[in-house]
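Presented as structure tokens, the chain that follows is alone, the form predicted on its own.
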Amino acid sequence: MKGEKKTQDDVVYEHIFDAILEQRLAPGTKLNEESLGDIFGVSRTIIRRALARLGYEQVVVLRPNRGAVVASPSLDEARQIVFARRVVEKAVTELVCENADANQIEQLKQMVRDEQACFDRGDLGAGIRLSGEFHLLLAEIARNPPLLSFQRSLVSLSSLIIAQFEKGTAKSHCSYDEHFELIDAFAKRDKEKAVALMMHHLDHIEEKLNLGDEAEENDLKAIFSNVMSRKQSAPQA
């Protein structure tokens, strides 16, 4: 929406979208229309329009007579999101190699420098958001509106599955070093290298997620680890 005057529902939509990207809004969070209206100083009609857009992108679930909640993708849905992300990122990467000009390359570099600065000063939320926005900017540079629409949904859904399925010791934000390597390939219009780097980049993110068949069982074991430890340490009758 650059260059366009933002409506009230644009502003609300962007605030909620950013909060999901930054993982400040966790999966399953209730989005009360009245509370959001008070926060943003707008009517519930405005809030409903913003939530409807987020619902269209599948990052918010609109429940009749029960209100909206932030989506909580299932394990199977998480796998589908990862697969779809690979398909879209490959197409976007190829188009960026064809379309990116010198100004856009510099814009990408500045975004990654900002991303790095956020992580360096410990602002993890802003760093994660900029990591996602890097991929959204690529989709804008690709100059294919349907791909951009898909990417907006997939990047925010990716943030949700990271929040749900991240391995305990993992840090699943993008690597800014890998972002710089991608930019170099874009600048050289090296499509083959750029696609390989993007797939490798996505591999690193996926490796930090627990998406195997044992994920749900492991989650329960982690939740009740204190019970299991007491059971194991109890004397046998």
The other form holds:
Protein chains: 2
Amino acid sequence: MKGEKKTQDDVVYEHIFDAILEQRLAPGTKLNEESLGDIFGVSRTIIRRALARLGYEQVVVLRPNRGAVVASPSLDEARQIVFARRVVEKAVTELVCENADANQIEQLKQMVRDEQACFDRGDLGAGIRLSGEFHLLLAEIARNPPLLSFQRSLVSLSSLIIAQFEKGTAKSHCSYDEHFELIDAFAKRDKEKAVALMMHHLDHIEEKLNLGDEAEENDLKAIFSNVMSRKQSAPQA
Amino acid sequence: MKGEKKTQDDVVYEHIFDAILEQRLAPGTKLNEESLGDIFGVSRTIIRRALARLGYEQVVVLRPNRGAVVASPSLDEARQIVFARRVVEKAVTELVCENADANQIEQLKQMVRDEQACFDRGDLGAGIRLSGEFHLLLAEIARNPPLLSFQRSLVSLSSLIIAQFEKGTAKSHCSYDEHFELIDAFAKRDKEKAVALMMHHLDHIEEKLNLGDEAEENDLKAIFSNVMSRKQSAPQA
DNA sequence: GTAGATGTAAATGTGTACAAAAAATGAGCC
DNA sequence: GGCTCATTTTTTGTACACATTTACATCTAC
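Form predicted on its own done; form predicted in complex with the DNA now:
Starting with the chain above, the whole complex follows.
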């Protein structure tokens, strides 16, 4: 996207970031500093910086003295993330309706075409990532750097959520047709319709959460709640 | 606020953070790693982590190979920040109306009393900081960690903006009466009124921006634009 | 006298060694 | 046989040294 020279941190950061979003790194995976250093051929210093950044975006959880793991949002956290996205996406959508020029509309279309191609060829990981990048591009077009930065964090977390809660569910995440509809509304500068479409779009994520509710496999507490009600103590693992 | 054991990074981070918010560090100030290390009695490693975090929150600007300086938002950036705050504060306000219990209402009142005390005794820096912490407490009560994290960044930037654009202006930032009004609305769970008050509250920040428009002293280009039109070159200092 | 180049000083970027903490292993005991 | 506690091993936290880049000043050429 941008031809600027990237620092080593950035490269490592993006690799890990993409790996998480494309589900090559499952939620909960331990991220060992030395191993990563070996893999990327850099010292722990660089890895640490990249992990710190991922930690700030909450895509990985940094536990003091205990290292970093890929975040695995709970159902509650997932709902909070989607809520925050509603808030931001509404504002972004309105700004895009006001600001987007023909050139940017075309850019958006091209991105959704790429997304479509990925899903068609079965590359889910890249598809999910491009789907997220679509929303990031919207935030860029909105021309509000703080919102963009927050959106970045939320989009990553959303992808993580989708990765976590959609396993086994019918693959209904091929939302590129909704993206095309959105672009239409932007082109017509129809704020109300665009916002309505966007909210509907987010509804779909939330629905997946409700579906995945009982099937949630990482939430041991929920699964073994019947056991825990017998024994008084609540063991950690 | 929280009695957990803080890491060294956190301590340094908070000290610099507070210093910026209380205007003891002016926008544009260079933050030398070694000097800071000497001051806090830690190595550059720690300083670097703290600066990276401040950089992520955009309270300081990290220029590759050129070190960190305290951010000095332009007028445009300031407006974007206030816009983002409107978006977040609206959501937070509504959530607080839904969630706040009597205990939290009292906590809010106590904080505003402290704020009032600071302004009364003339401690502007601490007052501005407490005023910001009031809004952070709201985000906490809203029980949405992602919004809280974003709010944190926005509130710091807002304080920076106030620090930068309010110099010389009549000190109208004693907004604690508005805070009390807000708390009333929360207690009555009056969403509409609370949101209206909050937007009004943010209007005040934005007004200061418009006032400070021409008086902006850090923007040398604007101040010396007449000089520059005579001499072709634009000297740095 | 000015523009450009070159050398020097200072600050940042990175790797690595050592210290401290947590996890894993194994011995001893009930 | 299972449990607890001590020891070992692994992993993270911190400091520091060296490499690289940048800014500044001086010098030279025109």
